[in-house]
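Next up: a single chain in structure tokens, the form predicted alone.
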Amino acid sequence: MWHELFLIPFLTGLLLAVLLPVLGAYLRLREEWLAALAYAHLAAGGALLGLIGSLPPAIGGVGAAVLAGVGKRLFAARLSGGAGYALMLLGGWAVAVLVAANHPLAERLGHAMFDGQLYFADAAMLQLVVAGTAIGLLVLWRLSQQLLLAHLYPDFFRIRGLSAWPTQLGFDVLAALSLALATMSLGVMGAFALVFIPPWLAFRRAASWRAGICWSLVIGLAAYLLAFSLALYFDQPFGPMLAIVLVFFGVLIA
């Protein structure tokens, strides 16, 4: 297990176990869960485009990530129902499939991406781990109030002749650059199992918010751990064990 081989995927996907149940508790309060899937799959996309225009694959997905953030504020989120996020989803999907099936390189990293074989993840993906869970904890810890207050009382803003929309727009943009950086090692099903699950099933029991946010990190640490010891005991790829094991848990706990 200390082995690097295996030392720096764990200490990647278990930084991202702490900060994705995190964000899908304000992701599931603000009823945008779905928008968690549609932005994992529009990373995967750009990863891939990335891939084929000789650029790094993060590079691609990171990009696709912020413009995600921004098209989901200024068109999806104008859209009835969750329609904005269902076209984003298909969208990644479709461009995610398309490419990797007309590029040898784009089929194996598409594959990797869609199944989440978080053993791949290296040295440098650790660093841009490490640093993506730093500024995404501060971030939701300076704008959590805000956040709060725009969802509880949403009239609050406008008594006090302020403007709510930086702060959602900041949040989206976070929001997307962590499932994108989360796609990138953990896969597609893998990172938002992460997002939804544990907030799911912490919003079912918690008495508090702040007992909802040490609930959802607790489940969210317990089911990486499970997973990644089952992963590497029975030679299978990371993603889907980490689904089945949240998915048990889902199940037990609700």
Second form
Amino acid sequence: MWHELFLIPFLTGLLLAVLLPVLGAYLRLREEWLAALAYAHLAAGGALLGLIGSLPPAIGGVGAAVLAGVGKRLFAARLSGGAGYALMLLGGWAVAVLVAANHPLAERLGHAMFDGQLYFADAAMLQLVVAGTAIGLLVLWRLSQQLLLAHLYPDFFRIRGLSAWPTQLGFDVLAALSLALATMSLGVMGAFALVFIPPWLAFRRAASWRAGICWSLVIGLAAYLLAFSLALYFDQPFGPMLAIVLVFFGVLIA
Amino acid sequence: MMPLLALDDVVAGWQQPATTAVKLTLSAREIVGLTGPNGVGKSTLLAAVAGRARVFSGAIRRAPEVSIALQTQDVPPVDGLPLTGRELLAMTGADGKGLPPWLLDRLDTRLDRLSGGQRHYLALSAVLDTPADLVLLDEPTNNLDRAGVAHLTRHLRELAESGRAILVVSHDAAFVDAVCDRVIKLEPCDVA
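Pass me the form predicted in complex with its partner chain as well; I've looked at the form predicted alone already.
Following is the full complex, with the preceding chain placed first.
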């Protein structure tokens, strides 16, 4: 397993298994967990579009998701109640499937992203994920208090003459960027499972916010390690294996 | 003494005017109550002072650099969140000195596992005990039992004596009489 062939995918997934559950905790706080699924589908569509446009798929995926993150903030007032995420999800899925159906290269990449073929992750992807995880965790640490305040006391920023939009926009872009990176390696549903299930379980039992973040992290890492071992042992695609392990954890704990 | 807040014949509302013209001043160390029957626009007027509602006529003047704390009737949405009272207070920079003794040993309990009254008092304390010159309170006695109201009354008087200016909207006549230096009664606004 420690051969480079497996080590690079393992490290790529491991870093994402640290970032995504923490990000998921803040998405759950904001009741925006559907955003994870929306950004993941958009990243898949963007990656495939990038591929047929002779761009690196990662650039296409990250670009589409980040544009959606910025656009979502601009249209927040008109697309309330999760409508924006539903539109993104459907649009991303439709583009991805149509591009894959009409282009042989895109078909192969599309399958990899929807199956969650972590083993295709290469050194370039690992470098992107190292940078993305470091930036993501740093930004979340800096924004944590403002995100909590914006949710619990929405007037806090206005009455103190502060602007809330840098926090909101910063978080939206971070979520889009993280999900795009994760989709490229863990797959659409693998990324969504790591964002959704660990914080969902952690929030039910944790005694405090800090404990909630720690439990999200522990559950995400444990599920990842188990899923990676099982997928390798049984020679199965990683994404579905991760989802099954997390669903099992979910049923067991909930 | 220069007032921290002055309302000059302010008519406030959302889509349309919801109050009559209101004139008031509020200085440091003073507690002013806004009362009146339901629908006269007490909360709307408070929202206008906080910059949320629209001012149709008149003017709201705040002293330069005045810092404001606002408590609304909306309960912070904490259901399903693993958040303790201690974390909530730390988040807003509240020192928690005004907490009643019966809440001190509940500070490390999740907010969604507290009673409605305990949760309300903690949410209130997270606003009241932050560094602010002007405190705006909208129905602060909602959900509080008699002991909670009595404690809140004493704490508001202490805050006023320490230099705060406090504007309170309340329909609780006994509370308003006990805590306020002055009371302004709003009259219904006849909207054509």
